[in-house]
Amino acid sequence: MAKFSSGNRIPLKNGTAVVKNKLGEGGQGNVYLAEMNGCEYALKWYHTNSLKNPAKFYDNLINNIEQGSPSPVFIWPKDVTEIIDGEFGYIMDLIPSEYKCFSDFLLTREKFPSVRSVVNAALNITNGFRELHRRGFSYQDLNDGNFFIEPQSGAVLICDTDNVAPYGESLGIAGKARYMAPEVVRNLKAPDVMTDRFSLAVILFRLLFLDHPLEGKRTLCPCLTEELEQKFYGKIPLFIYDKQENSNRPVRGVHCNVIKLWDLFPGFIREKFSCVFSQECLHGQKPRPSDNEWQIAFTRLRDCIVKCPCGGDTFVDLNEDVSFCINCEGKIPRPPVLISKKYAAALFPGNNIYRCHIDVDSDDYLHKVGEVIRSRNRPDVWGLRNTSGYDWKVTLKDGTESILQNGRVQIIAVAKSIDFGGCVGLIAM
């Protein structure tokens, strides 16, 4: 394999690379910090014999590039290389050094500095596998190197892109231990959108309960040799809190992650999980859930997020009208309630309101569209202030009406109902 120093220049197929340095070395081929039109970038060079057949492997690229990223969060080739010697390699954007593996979270390097952050950076991933799936990829080969978090907003970049293909298309690449559809595992088939579907489920729960969904009590043992691996994750995999066996529940002073935190998440991301683990979705008996499923879900636990007095973030059930704390375990009495066709949002200070609240047609969780304040002089008092850019129609509990400008405050309390235009959101106290 071919080795570059400081200043080889790489022809590409819309110019010239100039390598830098080397940043490191995979399993795939060696990255290098490399210049291109001024500007530093990623080239990632691969080994000899490292793929399985290479020209469909490099047309792919080509292919990638041409059809572009489906979301800003994939780190996508942006122009590949020459074919030298029978090797290639490829451009691609730099990780920013405020991004952290998803690993180091695993094994707590890093941590989230709150709930909604790991809630915004579930949404994130997501989000981005849905937009892949929508556009006819399969990323083939999910597992916990693909993911960079910003901890502190939960933004997400998932990079290793080069191992995407259109429906129908391997590139043979079978995936990442522990991290493979057990039908994968057991040579039934190849990765496509519905073995993804799994694996991504295993990168959510291992975001939120920062331990694996399939390894309990049946799964401790001194050595995991493949036939264990066959047997655990590929022929009897077994969710450790599967509603039937409990023969793989999670072990004191072993899996104490998920010990400590699946009873602190909502009923409803329990059951979600407890769905896409379940012995039919694990069979094939039953589709495992959709990208749309799991952002619908994510974005419903967003919306019942509030700030305790002790200053910690918490979950509180929309609909009973006392939770608890999942930090200090006081009272939080229920907050007003947005109700719209498809989702119900806590309008508690500091929480926002997003275009697929107020939009039957919108998925968008990302677009704020109004905001939750305090008042300043009399902190009882909260509003909701309208950043939409254009005016609401609001029907008060004393029957009349009144106009919400752009950028003007309504007082929750004194609100019945909100006309967003095409969509009506309730208000509960």
Given for the second form:
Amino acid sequence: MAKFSSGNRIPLKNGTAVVKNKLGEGGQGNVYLAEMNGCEYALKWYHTNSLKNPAKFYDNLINNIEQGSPSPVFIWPKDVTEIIDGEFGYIMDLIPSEYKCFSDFLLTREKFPSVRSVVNAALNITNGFRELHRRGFSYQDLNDGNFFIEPQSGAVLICDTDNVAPYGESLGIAGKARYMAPEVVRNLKAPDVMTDRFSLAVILFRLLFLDHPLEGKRTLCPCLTEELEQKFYGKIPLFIYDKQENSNRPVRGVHCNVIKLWDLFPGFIREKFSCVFSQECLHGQKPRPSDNEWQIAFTRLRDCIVKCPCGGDTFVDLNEDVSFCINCEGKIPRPPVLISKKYAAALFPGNNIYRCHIDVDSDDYLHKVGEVIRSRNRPDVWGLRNTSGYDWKVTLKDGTESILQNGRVQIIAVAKSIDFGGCVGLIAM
Amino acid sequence: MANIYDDVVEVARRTMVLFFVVDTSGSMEGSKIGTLNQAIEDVIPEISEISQSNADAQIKIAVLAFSNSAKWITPKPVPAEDFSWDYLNASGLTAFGDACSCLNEKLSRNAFMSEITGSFAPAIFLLSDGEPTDEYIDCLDDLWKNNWFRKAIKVAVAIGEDANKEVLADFTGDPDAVLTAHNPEVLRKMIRFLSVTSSQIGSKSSSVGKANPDAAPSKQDDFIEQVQIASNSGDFAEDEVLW
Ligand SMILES: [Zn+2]
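Following the display of the form predicted on its own, present the structure of the form predicted in complex with the partner chain.
Now the complete complex, all chains and molecules, led by this one.
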């Protein structure tokens, strides 16, 4: 394989990259730091004999570049190199140092400062995959090594997108047993959207609970051979909290995190995992929850986060009068709730409402349209500020109607409902 | 400020032991053992980094040296990040049979393989430049009955033309898993490449999607594939025959 040193000029389809130094090497090839038009990029250069079909791989890269990145979370190929002596590579953005590899969170080299950051990360990952799949791609090889998270905000970057291919195209990329769908582990099927959904569920599970959803009492064994991996992740996988079968429960002293964290999350989230890892879904007798279902579930989860007086973020059950803080076990009375068709958002100071809360046709969880604030003089008075850019129509409890202009605040306690323009949200106290 | 993620603990990882089984007989004296010592010492930080950033398994290192008899340099496997390489001296005979027996004894749940969170099969890296001087055949046969050994990634480097490559192939079970180094430069490259690659493959969940339906993948096959890619790319090309 060609080895580059500082100053080597690599011709690209649209320009030239100048190699600065080597950043790393792996089974598939080497990664270099390179410069182009005064900006720094990563240059990945392949061992072409590590690729099953280099010509197809090259064409796929070009196709992906032409299609463009489905979402800003992907570190997408920017340009391919020309083919030099049968070898090639591509350039992509560098990962900023504040983003930490997901395996660092599993190894607790990095920790999330709050459940809010974790839930944001879950939303960002899920949305990235939703957009990827909507554009007709599948990712194929999702594992703990290929995505990066900024711990505070939960912002996400997903790399290794050179393996991304249109549905039905297989680049012959082999994934890791621990993250691949049982039918892929058993070599019954090439990776596709449905198997991506399994990998996504494993990642989301580990993001929340750290431990692995299929590793419990039954998988503890002196030597995990390839045959046993084939069994535990392929032929007879069993969810650690399977509803019918309890022989693979997490083991005290080994799977400590999930034992501690599982019950702290609301039932509807646990239910989603129980569903995706049920025997029916594991064995493909029932479709796995879609990316959109996960995105809605995590939007709902974010909707019920409030700040406890202890300073920690916690979940409130919007159907119960009182919830208990997951950090200090203190009582938290239910805050006012904005109820729209699909969502119910806690109107708690510091929380925001988003496009998805005021528009029935939208699942946009990023575009902020309002914020809940606390009166500076009277902290027990909470208000909802309209930041949507247009006027809302508010109906008060006494029946009077008024217009809430963009930028203005409505005292929540006296409001009954808000007409966001075609979609009405009820305020429940 | 309280937060439920404050006291999460590192996920339970399996362990993968990388064994260096090193011939320290008299014929290794000089540039052979010198190069070997330095090359292994140099690759340890890289192995340590693979271990520390790996959520599947941590890597431990065990060293067995054999000359007049075999001797464990590490009384038990040592985590890669705590391991430092003691330079080995070369003198005496080539008690390869004794090395097989020692390995067989420790490849057991009651010895080196006693991790509560379990292990992956080990990676075993044999380096030798000669011919066994003891009755090794029965010992090697017994070793092959050990399941840990059978499942291990096995690789050997023959140092120089005098090494008995057939014996090394009997050890690895595969002539493709025996490489020959004829000079220090290539020995250094091989030690680095084989240690890193066997650690990477051995310490990760196995790669799937390549075999026949319901057939388990083989880490040894994946390993050999990587070795062949490197060989075919000319990574171990030798322009000088010194040994
Ligand atoms: Zn609290």
